[in-house]
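Presented as structure tokens, the chain that follows is alone, the form predicted on its own.
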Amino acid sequence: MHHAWIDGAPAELAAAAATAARLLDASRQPVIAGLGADVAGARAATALAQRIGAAIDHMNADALLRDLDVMREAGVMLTTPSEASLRADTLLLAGPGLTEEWNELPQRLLCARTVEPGAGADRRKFWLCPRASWLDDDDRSGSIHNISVIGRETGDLPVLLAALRARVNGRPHGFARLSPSFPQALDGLADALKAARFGVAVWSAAELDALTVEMLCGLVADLNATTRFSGLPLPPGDNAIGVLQVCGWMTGFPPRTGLGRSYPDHDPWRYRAARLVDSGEADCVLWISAYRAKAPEWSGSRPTVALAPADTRFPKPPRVHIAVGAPGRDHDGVEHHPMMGTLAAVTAARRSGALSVADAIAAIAAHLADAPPSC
């Protein structure tokens, strides 16, 4: 059985529906946000959002698009974890965040152990500027067991970058905001960074800025001159990659994309979601978020259609509620698979009747009234 609400009380999926459409369809500038779905539901939306000129956003777009422009503006050299866990003698984790993105990251890198041919057995690891919270969580000392860690604070971070990056290429570098015992030990990663035979440069966009990360991503560029070296940025939740892939081949552009016009229009600011219904430019927003029972953060009040799991608690009950599975788990899919790096179909753990994304925008789109696709 499938289970609607219409603004709190239990309804009919079709009554859902059909009351869903016509907010979308009256809406003069409606938003799909949140975008938390395989690759069947991302498409869908996508379509949706061309044909009712809606706005996207996906909830993790900030990291993404930390990411997308360091990777636009000054290239980057990639790997993939599954490599990195196979092949790195040598680990460069930047910054925090690292095994909340990834909460498989102790396991799969560092304490795993190379097979490289010639490179040893056991992998040299180094931490960048870690939160200091959880260097002195005592529940993490296994955790962090032979990684020599160098500096605390995130704020830190783009200094140590910089002599880092200064001293392996044998350039001068002052240390004016570092703690005295830095420059050894700065000198001391910088032999170990150039001696790797493969290290992977680690890191979270999520907990970084773009700078910072285009930094990183040019002290690996330049370790590349004499030795193998990439970098690993861990991807956000929600198949973010998945969805960034889709809103890609189907608009040429990236979330954060208006489709309003008579072409798909990329701004960043202007169709960032929280700030299209805090300023209430937008007056309707369809809310997805299979993958966890998440309700926006914006404090904009604007009518609502969510397609989240049951258990979602949002601040106000929404206007139309759509109960969704995660894919995965509720039912077979198409996502990002993190381990591998690219799309990956993904089989249902214990499957349910719930719908999928797609499924459900198919409910809603039936109800809509006819009108050519804005693009």
Given for the second form:
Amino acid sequence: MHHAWIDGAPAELAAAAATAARLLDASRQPVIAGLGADVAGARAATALAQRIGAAIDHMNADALLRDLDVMREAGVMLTTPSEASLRADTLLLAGPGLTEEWNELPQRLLCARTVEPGAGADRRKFWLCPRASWLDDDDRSGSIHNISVIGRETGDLPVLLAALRARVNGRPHGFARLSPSFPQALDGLADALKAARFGVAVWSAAELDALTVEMLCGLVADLNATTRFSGLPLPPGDNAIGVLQVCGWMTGFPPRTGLGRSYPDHDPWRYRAARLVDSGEADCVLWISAYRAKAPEWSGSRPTVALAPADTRFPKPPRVHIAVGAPGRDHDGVEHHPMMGTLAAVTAARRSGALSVADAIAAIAAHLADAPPSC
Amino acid sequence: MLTRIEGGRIIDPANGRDEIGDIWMRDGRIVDAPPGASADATYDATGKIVMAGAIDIHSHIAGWNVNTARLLLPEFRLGSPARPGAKPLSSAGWPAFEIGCLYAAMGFTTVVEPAVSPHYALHAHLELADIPIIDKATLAVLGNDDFLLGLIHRKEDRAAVQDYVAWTLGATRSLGVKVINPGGAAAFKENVRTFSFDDVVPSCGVSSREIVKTLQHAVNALGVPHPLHVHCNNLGIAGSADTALTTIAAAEGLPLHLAHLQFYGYGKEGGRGFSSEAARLAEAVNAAKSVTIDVGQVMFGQTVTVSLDVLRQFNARNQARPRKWAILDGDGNGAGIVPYNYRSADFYNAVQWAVGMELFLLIDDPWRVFFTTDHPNGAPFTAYPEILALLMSRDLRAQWMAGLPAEAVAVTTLPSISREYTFTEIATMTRAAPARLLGLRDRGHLGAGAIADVAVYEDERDRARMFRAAALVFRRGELVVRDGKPTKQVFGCALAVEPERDRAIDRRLKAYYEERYGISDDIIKVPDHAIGRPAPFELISCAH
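Would you generate the structure of this protein in the form predicted in complex with its partner chain, following the form predicted on its own above?
Next comes the full complex, and the chain you just saw is listed first.
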């Protein structure tokens, strides 16, 4: 089985790495994109970006930065999935995409019983504007008991949250026109949230805009005036949170940061990989997707070096493709743990000889023209 | 390789030295002057001050909290004023790389990250691994975790607690144990908003006092060199001195370390109901010989407070400047990040600054008072040189006081204090004493056999300038800083203890994690291979 290709043709790893290094060396504005990698891969990619002056982005940075924007504009109260699972007596699920982002959500949160003293065995569950198709699936909704659903259209969520926050704070709202039963349901919900002993709001920024997330976080903060409530943003996939952490401690900033200047330059618009490629500003792409066989979505013809599974199907063969394994399957690694909400070591489930992203980057870096910095 | 540092004034209080002499180093260790040998490299230290590498026992430099502060405040460039030039990732403000360079430039070679929640240990160690030059260590935070509260609630015997503490230290690769507002984070999850030393966590009926005493005994019985490191209840509020005094009294003759005592140095006197109680606290510390403290000095300027004291941080969120914050209800511990700007024109901030100075100057034993700003909570560690200068000059302090609100200075004793720290006292407080407190026998001194971590400073009248940029810094005998600038990219290790335990606790915790979280207890473990650098840990021996 081959592990490397140049222009779609099988190649030795050393030749592929050397070709990749030549492409990166020749580039005026490289971008490291995708960045679906474990912590070691993200560390290697960030160090490489510094060395070659690349911008770095993550394939799920849209969702990642939406949550981050709320934190760095307004402030947030957060909890971990494990704390929510153990302690929440009230769950407020907001918007669609929750089970898609965390497929263990039903058994971890919706069906689970709290084990902590003080939390009732019967967890109260409310879901604002779930995806209609999910609710209509009898098999799914039938397995989860006692979820009160309020609102069905995702587009109603911002208005609903605003009205709910007004009612929680004892203020009037003008949204009765949404449906005749709406004000009553909303008042009931506001009372239920205020009666929570430890409530948790759950959302996925993949399908919400930042202002909606901010309204929800504001609601959570307001509820803490009298009771305890916290927030649980579901992490985007492809180890987005792990990469965020690495990028944070290595550069001081989240992804969408340029390292081509003499200082890290964080600009979510400017360093969005798709924009850099579509506009032609980036003239070389290092695409990384270790967790799944995913190719970049843009159509540009920029020279691309791909570190991705062997079976990744590209619309057009990248100049260089080096096959990498998946952390936790082919090799050991460290990644964000979806249940504990922290970085954790994972052991290879089916250890293979596949390269890790860090290995592949080391192979490429060995062929770069300039020497690594000595201090 | 034999290296000689020649003709400097050697300040080595652990070995009773203050004299002109040479330091010899071979294979990373200090050696006695080899008779008749000639050095492979000689560095002239004539007219310079030579000390062991400094040790910081309490500085928040890594982990979820610190990294979240970075992400919360992209507009900050904390610690940037003296940032080095064209180094990898050096210009970002306060990423991991820069922390090591800035510490080394000041002659620090070992730094302890004192607040690692066990579930975040791997994250903290990964960040620490990317901090160059210096060696590092972590303290594991217990005291709000349900497992320990359960052991105390059920009145299980002391051996069970000891085994659990030993398991935690080993799994998280920590050097010691800290408690942070013990019980407070757990109580906050049950909607308790204030929590004192004899208050109880409602659901389990365990008091802060029981948690502190239980862990103090366990750490002592395990022979962990560093005593239990306590972040008391009621941080930062008027009247918090009573909490600190109660906690000091609770030491009952056994070793106990109180962190950033400055934040508990407040009484309720004066027109604004906020005054310095530093003199009373210092008197209590002077009398309680088993107690050590670090100061947590406040300096004026913008910073960000990062703490696992979620209750305190939640209560302080409305004082955030800029107005944003992050609060975490986490497993075992909470966390809170609240940016804050200490202003010299502000009455309360001026009192805080003076309280820190008073503690430094009124606690008479430099072996029991430690030099910290609780970075970045009181000030970023880059403010250390200015603080050292203030401790060494009453005239400089008088100049500073002249610029502060007179009514603030009036509620302190600082104007009446004439003490000036000597070089020997500075070296005791920043080298010899921290090494002893942490059980690091081969650090903090310049005797034969010590690790050859050495700082050489110009003896300048401007002490701040002197301590900001060491003339030479050696790490394990290798030159790593010249004239305040890093010269070599090397990476140190993390120091950790691994006390003995009854392995029955391992099975018990495996079952606990599986039942409670539905996952393996491996989640908490920090394996060598995950760190991604060679020899990432150095084992420090326990007393038994």
